[in-house]
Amino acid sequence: MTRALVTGGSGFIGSYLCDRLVKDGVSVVCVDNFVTSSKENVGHIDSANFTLIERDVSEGLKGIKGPFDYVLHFASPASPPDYLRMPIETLLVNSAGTHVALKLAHENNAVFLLASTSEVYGDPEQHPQTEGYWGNVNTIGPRGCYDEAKRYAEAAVMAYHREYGLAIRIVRIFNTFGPRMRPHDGRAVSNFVVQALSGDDITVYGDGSQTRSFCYATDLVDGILKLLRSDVTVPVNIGNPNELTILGLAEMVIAYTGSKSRIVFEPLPEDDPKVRRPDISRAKEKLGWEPKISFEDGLKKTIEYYKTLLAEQKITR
């Protein structure tokens, strides 16, 4: 049986990935320290082919035995409030943690997949962003702990590929949303939906003219698995190129929830990107992938998820 180790596997995206791998007949070992994730995200996976281990990958994976065919490194804080609160942990999991996971892949002759991010492009001066763009990152700014950590992780992965011939994949993940995102995650969709459903003011940073592109979680995982099972060793953008302004998103959430929430404006955080949209030409050409779920349909599913959490009193203000 094919075996995979997934670090950060009980996180938002990692849990969807574990779901799909197990459904595809893969035996999965999920490693997570639950700092920004929840056991509940994978609690529904009732299979002898799924094992959950509490461990901080930055401190090593001693005692976790192969063989493994795949090692997928998804462990890392990913929302700005989390990595700004835990800058050292973020740097470590994407440096030391990446080396630990790479070493395990090398020892098992496994395919290694890195969950990188659109944040490697920083506050981009190229729009939309292609994989050939080197980015515009403030190395000493508050977001540098995440942006530069992921850029370092990509460099480490390529070094193992060149030095040892390790089979590698690098996915640059753009903004993703859907059920299982923590209610107070700090990212736009979850923030706005929870605020709207609670009747609170919706907080827009800056004037709301900045743009983002939102991909539904299951679409993202489809792309990731196509990349994993390909022979593509260059970075690939996976995201939805449908671009929205943040203000437009807030207005859409109000309309879809029927909320009477007001939109209020707060200062834009330092180095917050003004635009963000993936060029997915490489994913289309190399993987035959593009998103299928519209933002509107994904938003409806996400709103229903948070409505259920509110009804079960699992969300506190």
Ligand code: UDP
The other form holds:
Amino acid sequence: MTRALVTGGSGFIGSYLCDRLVKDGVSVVCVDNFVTSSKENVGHIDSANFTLIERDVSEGLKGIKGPFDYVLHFASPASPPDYLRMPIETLLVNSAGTHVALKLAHENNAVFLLASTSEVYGDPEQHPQTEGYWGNVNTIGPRGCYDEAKRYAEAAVMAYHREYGLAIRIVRIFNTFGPRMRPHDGRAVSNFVVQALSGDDITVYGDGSQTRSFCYATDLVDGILKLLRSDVTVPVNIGNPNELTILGLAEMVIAYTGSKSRIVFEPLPEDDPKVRRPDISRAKEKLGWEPKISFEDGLKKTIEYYKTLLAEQKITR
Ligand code: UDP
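Given the form predicted alone above, what does the protein look like in the form predicted in complex with uridine-5'-diphosphate?
Let us now look at the entire complex, which starts with that chain.
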């Protein structure tokens, strides 16, 4: 039986990954310290092939027994308010934590997959972003703890690949949304939908002219699994090129929820990227992958999810 270790497996994206792996007949060990995730995200996975272990991967994975065919490193705070609150933990999980996970993959002769990010491109001067673009990151700015940590993680992965011939995959994940993103995650989609459904003001940072391109979570995971099962060792952008301004997103959320909320403008966070859109030519060509779920359909499912949480009083203010 194929066995996988997923760090950060009970996080937003990690939980979708565990779902799919277990469904595909893979035995999964999920390691998480729940700093930005919850046990509930994987609570529905009722299978003898799924094990959840509470552990901070930065502190080591001693006692976790292989063999493993895959090691997928997804543990890291990823929402700006989280990594701004936990800059050192973010640096550690992507540096020390990446070494721990790489070492385990090496010992087990496993395929290692790193969850990297579009943030390696920083505030990009190339648009849309191809994998060949080296990025524009302010190392000493507040986002440096995440952006630069992920850039370091990519370098570490390449070093293990060159030094030991480790089989590696690097996915650069663009903005993702969908059910299970924490209501107070702090991202644009979750904030706007929860604000709209609660009748609160919708907080657009800056003038809302900055852009992002949002991919539905199951589409993303589909692309990640195609990459895992390929032999592609160069980084691959996985995201939906459907680009929206943040003000446009706020207006769409109001229209889809039928909310009476007002849009209010708040200061733009420091170094907030002005544009972001993946060039997915590589994913299309090498993996035969492209997103299938339209932003509109994904948004409807996401609105239903938060509506249910609100009805069950699972969202506190
Ligand atoms: N944003 C916003 N209001 C919010 C949350 C985010 O205007 O309540 C903006 C944020 O400044 C950024 C964009 O929406 O320009 C996407 O932010 P998010 O945190 O979702 O993702 P990331 O910054 O990681 O791309």
